[in-house]
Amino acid sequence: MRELAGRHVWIDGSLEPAEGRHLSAFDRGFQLGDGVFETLRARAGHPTELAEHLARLRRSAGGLDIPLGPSLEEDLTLGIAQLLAAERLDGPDGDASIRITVSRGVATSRGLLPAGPTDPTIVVQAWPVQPPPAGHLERGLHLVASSVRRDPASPLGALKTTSRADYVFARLEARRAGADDALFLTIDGRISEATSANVFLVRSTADGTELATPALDSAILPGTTRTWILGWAGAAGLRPSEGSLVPADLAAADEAFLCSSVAGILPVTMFNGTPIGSGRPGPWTARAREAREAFIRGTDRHAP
C-alpha cells in the first residue's frame, strides 16, 4: 500500500521528492507559524472550488501582509495538475485532498517581524481521500466543548494561519474526553465552530424545517462547503438561516453534522455526552452528503 504522505511535494513551482530537505531552519513558517493554508478536494484531477479556495488563500495571506503574486492563481492550478498527476491521482478513480501552504519565508534576522522584504514559500501536498470510519457515518460524531474560547472581535478569526496550537489543544482535549472532535465556543457563550469544520444544525419550526448555522461573527472560518451548503438548502426544501447559537440550540436540534472541504459532511449525535435528536444520524445529514460528493463527483454540476 502507497503511504499516505505522497511521493512528491510541489514547492515554489517545481516537483521535488517527498522523502527530501525543503525548508529552511529560518522559514518563518516553520519558526513562527507565520503562514497561511488552504485544503481542498480534487476528484479526477479536477480541484473543487478552487477559485474560491484561492481567493480565499489571498485574503488570508492579505491580512498578514504575506505578499503573493499576481500569477499566484496560474501557477497553482499548474502546480496542482502536476503534482497529481505525479501522484497518480487525477485518473477517473483518483480522489485526493490538496494542502496549499504559504509562508512569509526566510528570515536570518530574529524577532516577530523580518529585519527586510521576504520571498514566501509556497508549498503543494497531495494524498488521497480515505473515507470515513464507517463508525462516523453509522452512529456519527460526538463533540465536547473545548475550553478554549474564540473571540469574534479577532481580526484573526477569518485568516486561516498555520498557527493551529488552539486548535491541536482542542483536539487533544476531545481524545482525552473520548470524543470525537471538539466545538468552539465564543467568549459570549455562543457556538462557533469545530477545530477543522463549520458546524449546522437542523431544526423544526413554525416557518418548516430550518438549517441553521453560526454567522459570521461568531469567530468562524468562511468555509467554501459552509458557503455551498447555504445554497443547497433552499432548493432541497430547507430553510437556510445564518445567526447565533448557543449550545442549547444544538441540543435541542433534530439533527447537526459538521462539514469541510476534504471529509465533506459527517454527522454529529453527541454534545458533550447527550444525545442530539434520537441520537442517530439523521435524514437531512445523508441527503446533505449525498447531494455533496455528488457535486464533487461531477455529477452535479448544477447543484448550488
Second form
There are 2 protein chains.
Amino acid sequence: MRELAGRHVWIDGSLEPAEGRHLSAFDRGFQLGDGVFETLRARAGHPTELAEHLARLRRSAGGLDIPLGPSLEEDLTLGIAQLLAAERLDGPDGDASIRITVSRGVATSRGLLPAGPTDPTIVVQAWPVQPPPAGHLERGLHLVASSVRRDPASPLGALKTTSRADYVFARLEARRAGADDALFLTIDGRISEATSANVFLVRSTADGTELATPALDSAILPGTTRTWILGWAGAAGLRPSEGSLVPADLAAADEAFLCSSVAGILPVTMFNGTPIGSGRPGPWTARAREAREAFIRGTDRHAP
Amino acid sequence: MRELAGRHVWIDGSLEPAEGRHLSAFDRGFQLGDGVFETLRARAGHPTELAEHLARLRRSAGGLDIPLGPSLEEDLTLGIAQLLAAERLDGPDGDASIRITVSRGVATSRGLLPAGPTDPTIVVQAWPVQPPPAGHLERGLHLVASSVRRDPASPLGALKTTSRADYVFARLEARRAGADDALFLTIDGRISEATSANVFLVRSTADGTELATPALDSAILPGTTRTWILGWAGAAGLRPSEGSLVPADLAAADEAFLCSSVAGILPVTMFNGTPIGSGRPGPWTARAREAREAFIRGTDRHAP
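Switching from the form predicted on its own: structure of the form predicted in complex with another copy of the chain?
So here's everything in the complex, that chain up top.
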C-alpha cells in the first residue's frame, strides 16, 4: 500500500485518503462486479471529452438498471476537479488518467437480484499518466488473439461494466505468450477490440489510403477516441471505414494501431507472431498520435 | 443498512461488524470483478460439501492466477465457524447460507494487468436461509431464456468469478418478463444453466425414466449439488444422463427442476410461456428435494 500513501480518492461526494478502507464488503461492486466505469485523461486539469464519457457512463448504468441521480454529471465534474487539485495534477503540466467507478451500492440481502433500491457507490481515482513502456512507440505492440471470444449479440457488449474478469484473463494470457496485449475475436471469427483499446488498420486501396476499424456490430465498446479518429481521418486525407475485419486483414495491412482514452494511439506491429506491414510503426500511426495528443493538449481543441 | 446492524462479516482473518467499511476502493474485486466466490449451506453449523466448495474456489482462483496460500482451507474453515457462532446460526436448528469471496486484492497501479503480487482479500458472509418464496414449491418456477448467450469454449466458463454482470442482467431480464429466473442458452442453441443453478429434466424413455442434465461442455458451472444428484439418481432408480439438451427437450420433459447449494432443488414448470409436462411440480422433483434436504440435515449423511 506504500504507493497510495499521501494520495486521495473521491468517494460519494468527498475526498478521502487513498490508504485505508472506503467500501462495505456488501457492496455489489465487490460481490458481483455489478457496476460500470469510465477512464479518461485530463491535461492541465481539463478532462478530455468529459461529456462523452459521462454520457457513456449513464448509458452503461442504464443498461444494468443502476439508477443515477440527475446531479451525477455536476457532482463528478466537481469531484474530478477536487481530486486533481488534491493530487496536484491540475497544473499547466498536469497529465492525469482518471477512473470513475459506479457500483449499484450496498445490498443487505444476498443473491443476484437487487432486492430493493440501493444508493450507488461513486468513486473517482486519479493517477499521473505514465509514458508508454520503453521501446513501445519505437517497436510497436505485439498482440495475440485471446482464447476468450466475444458475442456480437450480447446485450452487455456496449456496456462498460466492472465485470472485467474476461479482460484480466486475456491480459494474463497475452503476458504468458510474451505479448503486450490481447486482441478479442468474435465467435464468428472477426476482429473485435483489444482489452482496453479499439483497433485500426491502414491499408492502400484503389481509392486511396483507407483507415479501417471494426464496425459497432463487432462486439466492441464504442470508444470516444475511436469516434474522434474516424472524424480526424477524413480531415487528414484518409478514407475512414467501419466494417467486418478478420485476422487476415490485419496481416495484410500496411499499419495498425490501438487507441484508447488514456494511452492514446499506439502502433501495433505484430499479431500472433506475424509482422504487420513492414513490422515497424508506420507514418500514419505517428501522424494520428501527434494529432490526438495535440487535441488533448488543447492546442487544436476543435479538431478535427 | 439497517438490516446489517448487529451482524458480522469475516475479513482477512477477523470478525468485524457488518455495518461500516471493510475494503479499499483500490481493491481489484471492486474495480474489475477480479475475484472468485462460492456459496454454500450450513445446517446446525456443518457446512455442506465444504471440501468440494473449497476445491472449486481454489480452481477458480487458479484460473485467474490469483495466488492463494496453503492455509486457505484451514483459515476459511475456522472463519466460517467463527462467523456462524457470532451470527447464532450454529445451533441445532441453524440453517445458513454462506458466501466466500476472494478478490486479487488491492492494486496500487491502474490497469487490467496486476503490476505485482497482491494479498488476496478474503471475505465470508452468512445469512439465515430463507424458505422458497410463497407458492414456489407448489406452482414451480417460471423461466425465460436470457438474451445473454454462453460460449462453451470460454476458458472462464468453469470459473466462478465475481464478474457477474451477465447474471445480474439475466435476472433483471427475467423479472421484467414476469419470470422467476432466466435460463442461459449456448451460442449453438443448447441449454446451459440458470443464473445460479443447474437444470435437470425427467423424461420417460424405452429404457426407463431418465434424469438428464446438460453435459460439462454446455458452458455450465460444475455444481456440487449437480454432482450429488447424478449419484443419487442411480440409487433412486433413475437413469442419469449428461448430454446436449435443447429447449424442445425442456418442453417435452415430464418434469424439470433447478438445483443449487443454497436453494436446494426447486421445480420448474414453465419455460418461455410453455408449460413443462403437466405444468405442475412432479413427483421425482419432490423425491429429489427430500433426499437432498435429508442429506444436508445429516440424517442421511452418506447418501447416495
